[in-house]
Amino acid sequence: MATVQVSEAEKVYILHGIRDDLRVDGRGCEDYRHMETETDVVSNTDGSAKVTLGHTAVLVGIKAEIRKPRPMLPDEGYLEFFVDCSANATPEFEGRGGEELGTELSNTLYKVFNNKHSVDLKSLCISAGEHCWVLYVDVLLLQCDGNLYDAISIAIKAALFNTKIPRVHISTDDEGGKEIELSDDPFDCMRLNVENVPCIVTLCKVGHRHVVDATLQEKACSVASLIISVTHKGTVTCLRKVGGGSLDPESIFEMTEAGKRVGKALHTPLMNLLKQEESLGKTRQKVGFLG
């Protein structure tokens, strides 16, 4: 992951500010940076979104394809994740520098989203044991300024909200076989219920306190982080500790409660924003993923 060098004097300044609930950029310990969300930014996908969180920018595109269900779950579809760390985001991603981070992010996304609490996978089933929808979620990191997990999860939720899956009509031929026809009408489509799609909240332990949406400078002062994915009801679907330092049980409890509180508060304004943007229709101003 992208890192920065911080002097001892800067560390003391950051630590003292966080201790007094006043971070370098003026935020409190549980405040996010300015966030911008835009959907339908990539034309050749079934759903897309771009999220900018501070100077971190993430682009997500979703393609739906018909595949055979997994043998263990014949009546469910599934999601596939791929994260590409663009060399433009940070020089550290040049060559194969971003592969390890991309794999780590993808593996975490599988744990967060592939469960019954996050996405209604049964709604992606076309015919049990034969055909289902597979959603290929491609994530591209455009800029990296800390807190990748949170930005990616918000972008995925926005892209899933924007995803339009063609309506499927199944008919039987003369020999009893099934034929699948996709509707050509762009308005005859299936939309996913994204209410339960979780948002990830990353809490970094800095000194004796924890902060939400850490910058790269704050991350450099952190001993360990806790990644928590939370639904709009406060259900935790994934909990993961990252970083070389240790966390005591009391800190884990406090960070988990803070993550649930911040995560629940994040869903309502995000859903309202997505619905408001969609209601504008063709009248809304598009910025695009290069804006």
The other form holds:
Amino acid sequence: MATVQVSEAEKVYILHGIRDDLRVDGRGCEDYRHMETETDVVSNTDGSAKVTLGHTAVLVGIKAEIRKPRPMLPDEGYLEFFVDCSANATPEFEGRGGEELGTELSNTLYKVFNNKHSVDLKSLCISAGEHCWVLYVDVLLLQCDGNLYDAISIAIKAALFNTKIPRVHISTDDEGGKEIELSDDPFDCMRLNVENVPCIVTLCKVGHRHVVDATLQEKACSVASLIISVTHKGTVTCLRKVGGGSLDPESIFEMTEAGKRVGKALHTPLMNLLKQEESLGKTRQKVGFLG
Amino acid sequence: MPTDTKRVRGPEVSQSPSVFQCKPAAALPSCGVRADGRQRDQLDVRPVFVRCGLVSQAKGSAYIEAGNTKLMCCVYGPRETKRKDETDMKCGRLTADMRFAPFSCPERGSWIQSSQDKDFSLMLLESLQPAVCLHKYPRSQIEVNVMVLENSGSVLAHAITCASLALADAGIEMYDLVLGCSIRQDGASYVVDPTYVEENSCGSASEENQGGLTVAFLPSLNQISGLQSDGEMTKESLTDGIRTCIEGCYKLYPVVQQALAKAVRKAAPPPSES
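Having seen the form predicted alone, the form predicted together with its partner chain:
Up next: the whole complex, starting with the chain shown before.
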């Protein structure tokens, strides 16, 4: 992760502030920074979203392609994640520098979505054993100011909500082979149900307390963080400790409780916002990348 | 995707014959005794065999066998960091690498590290780092290499135990041994130290509350140094699962200590007769 150098005096200052539930920018320990979400920003994709969380900016594009399903699961489609840490974000990511971080992020995303209920994979099947939809979820980090996991998960949820998969139907031609036909109407498409898509909450252990949505300075003062991915019902799909320090079991239980609470509270406003944005339809003012 | 141009590989379209099985593998029942006779919902781990000091070239090494899971670990170091720009003046660097032999899993794997291998290596590194006194080895690098010879379930948990044993065998100063334990939650019941089949069973009748959890624990200090879960579980089953894994680590501790003491005694010179 891009790091900043923090002096000892600054570390003590941040630590004491967090102990009194007051962070450097005035937030409480469980408050997020200002978050902006916008969908349908890239026209060449089947679904896209851009999320800005403080100074962290993440762009997700989803493309749907038709492929052969996995041999062990012939009646399901699947998702493929790829995270690219662009050199725009920090000079550390130049060349292959961002590869390690990108692999770590995409591996965690695979774990988060590795269950039956997050995305209805059976609806992505076209014909069992032969054709299925594969959703390539490509994440691009534009700016990096801490808390990448949260921003990425919200962007993926928004992009999946925005995804429009064209309807196809299979017809048998004369020789008995199967032909795929795309429907002529460009607006005839299938939407995904993203109610169960989880959101990731990162909790950093700073001193004896934990903070949500840590900035880079706060991250430099913490030894370990806990990543918890929560659905709107409160089920935890992934729990993972990152960082080179160790945690007390009691603090892990506390942080899991807090993460579940914060994560659950994220879903309703996000879904409302997405539905509202969708309902504006053609009258929506697209903000895009400037302004 | 990086391709391996040095080795002659088998045809890419080859598939394992298990794909063509007539009957799909029956989902394991979620109640009753497990396939190998152990109990559900109880701390029933497989008996563990550990030995240290197997590889003569390595500074420290360890081999662990639990049921059919076999893995070995070698530790090299502390030695000078290979790349000068990665030298840290104040503390040492620990690198961990976990690889699966292609014949270790039921489906043939490849020698190129897949992203799952990298994920395991990262998890191994994060679990071992809090335990090693890196500040005592400035400007040095300690390398931990784990090779999985046979994967029969809870391979990450045993890799963590094996790696900390190898580090101890190499004489690297540590705060405590790191022990790993994993469970698999299946509906309302859980199984400790799951086998490969139990880990990958595609789900039984109950659709909710399915997942796996691996915990790396430092017993003397009561600290969790590694934690990873996937699937979907309720928070209560997660907290209970973490507690169960901690108990499993406490149960494993005396076995590991005994193996280490045995290896030290063997390496020490015999007491003089006078």
